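The chain below stands alone and is given in structure tokens; this is the form predicted on its own.
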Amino acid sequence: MGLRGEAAIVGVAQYENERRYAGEKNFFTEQFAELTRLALNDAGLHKDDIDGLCCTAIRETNMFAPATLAEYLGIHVNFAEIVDLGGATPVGMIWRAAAAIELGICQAVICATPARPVPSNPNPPAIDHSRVFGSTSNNWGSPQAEFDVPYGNVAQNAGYAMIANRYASLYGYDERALAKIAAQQRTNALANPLAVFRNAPITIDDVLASKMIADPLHVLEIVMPCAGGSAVLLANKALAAKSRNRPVYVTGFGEHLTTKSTTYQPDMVQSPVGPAADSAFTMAGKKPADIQMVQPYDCYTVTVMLTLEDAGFCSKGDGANFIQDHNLTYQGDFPCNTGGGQLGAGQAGLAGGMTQVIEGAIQVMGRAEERQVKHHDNALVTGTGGIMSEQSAIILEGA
């Protein structure tokens, strides 16, 4: 049961991540189209090859987003999916596209996540004050509106700080190990020309000296929102053989959702990536020791540590020791988020989660230039949505 490894990533596209975007503003439909064109050009394939698409919600419509995009692209598709998993969305897109290709529903699927500012609306809607709650819903009837919001348990910073504090009470908390994740991923970002922080090295001491946002999380342990966007093109074996790139096959996947709020998690330090990664490893016939690089979702440093533990690279409670014992840079013995991850490259909305997918793909393709890892035949990529509420995992392997 599961994937046979017959669908491959053949092309990718990324905008530069920018904290203050000053370029021309285009609608999401236009960005989706441009990213699609760039991914096609990267693969050496044609628009008419695409007969499937995965997308997120788009600003231009409250419904029928896939049909709107297909119409704008001028393509007819046999598979259309809108994925709503927060930061786990991009990884979720990839395995859904791979499964549709293996089922013979379609031959090539474009997965894109536009995230640049759109043109100003001359008749703007009323300000949505609920945005301050982040992933927390204050809608009428929401359990979070009744049991979380009144007590200040809102948005992501508070939730991840709760997770970090619970971990500390059970296993202790090595703040220098957590800071090392941010510092070494920043080292990786220095070799990524598209990264927000490509010219700004930091040290462990810099991280610990940065502003405390939600104890014990410092500002340099938290992602930087930015503008950007990305796309990934997947294809069947026949089209992959025509691509100008080394095909990167999706050989395993897993996905696991638990609760939306930390309030209802039976164990805050056991993340859903455990079952997701187990499924991906089993499907691909791999184990953690076989993996040559990891690209874990990194909205916070603690997310990375929990992912490494729960995916099986070390035991629960031993994450800090594992991090201290390994070099996480692209030149190290345990390459982790080799493009800087989101902590180093920036989080361009939902395109942030595609950062890990594309970095894993171009590393396996052998196209990472200065930051290319020595051994690059496979990678584990993960996505995380909400407050560790939904996680997805895929195994990528070169042909």
Second form
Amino acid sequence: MGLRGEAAIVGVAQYENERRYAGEKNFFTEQFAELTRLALNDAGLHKDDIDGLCCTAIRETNMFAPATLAEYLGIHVNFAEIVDLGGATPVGMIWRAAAAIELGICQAVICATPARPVPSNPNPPAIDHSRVFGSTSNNWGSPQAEFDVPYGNVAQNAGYAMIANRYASLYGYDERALAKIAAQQRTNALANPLAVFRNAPITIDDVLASKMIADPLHVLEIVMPCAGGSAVLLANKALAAKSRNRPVYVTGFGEHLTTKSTTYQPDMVQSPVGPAADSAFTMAGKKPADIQMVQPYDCYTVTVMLTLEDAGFCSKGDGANFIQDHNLTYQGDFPCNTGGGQLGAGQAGLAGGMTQVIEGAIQVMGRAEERQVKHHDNALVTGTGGIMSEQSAIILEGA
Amino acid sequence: MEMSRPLPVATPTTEPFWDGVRNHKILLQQCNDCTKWVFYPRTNCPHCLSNQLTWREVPGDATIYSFTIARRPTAPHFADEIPQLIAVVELAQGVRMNTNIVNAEPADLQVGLALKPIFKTIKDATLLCFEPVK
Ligand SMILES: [Zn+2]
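Having seen the form predicted on its own, I'd like the form predicted together with its partner chain now, please.
Once more the chain from above appears, this time first in line as the rest of the complex follows.
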């Protein structure tokens, strides 16, 4: 079952993550085009090599996003996919692109996540009340509008806080271990020139002294929204051989979804990372101990701890001990979110999850400069959407 | 601009639930085919997809499955409610739902705390909330 490992990441592009973007504003179509140009240049490939695309929803149209983008870029594709998995979207894009390449329908697929502000509309439409609660729909008829929103369980903080409190009641809660994730990832961010917090080291005590947002989550355990954008170009073996980068093959993937709201998860502390990671490991013929670095989705510190447990790096309930026993920096014995993750680099919309994909890819390519991990032949990358309720995982391996 | 607290707007399928709450009753659906309880209200049972669901009144005794105390409003609409005591509760029938805990201090909240229902009317809507069993 699954991938043979014949589709590779060959080029990447990343805008700097910026809390206050002051540059030229462009539409998502325009950002997608420019990110594609940058990723092609990075790979040393040509526009006409691209025959597939994966995108997110774009601001300029509610429908026909892939066709709108193909037309705008002037590319004719055999595969066009809009992926809607929240934070799991980028990892979901990568395996879909790899699958399209292995099926032989594409030779190169561009996956891009624009996330800079768009130009201000001179004729602004009325406020869209269906979107006032962000990722929680307030459309009439949506279960969220009726059974989440009236009680204030909107957006993400409350849901992740409840996961953490449920976990605490079952297994205890070592807040210093959780804070260590934020502090050590921040150390990694200091070596990432694109990170929002590249000049701001923090300690475990700083994290625990930061404002409480929703018990037990402190503000420094929660991602900072920012502007940015990224793209990843995948190609078949023939094109990968022409690329100027070490090809990074996608050798395994998994995906698993349960609910939108964490309220209805079968078990709030057993995340769908488990089945997604199991599938990725089985497909790649690897086990957790074989993995040289992890790039786990990190909207919150607790997301990382549950991901490490459910992916099998330690047993359920032992996550805090595992974190305390390991050094998570790029120089450490368990390199984790070596570019700072989203906690250290910032979360640029749906490009946030691409941060982890690109960090895994450039580490395996050997291009991570100051933060280069010593052993860099493989990486596990995960994506988390919903409230820890939709998951994708991939395993990347260098040629 | 003052943003008022968002309130549920029933659909044809969920109306019996909200009508019940307005009359201080808790009505849940039970599946005629697999006998499991269903929440939130649906046309089809999420356990077996049966479309044969029957509304039944239940007492509403529940426990906290998990909770958080939001120190910052989860949306601007809740700015007057700080701290928000947000919980997921599990009813005796095994279903879980979002709610707010009332008549309790933040320090009272813990997983497993026994609760009973309390009906909170806001404008022309009534919400199903819970309070600790004394
Ligand atoms: Zn049933």
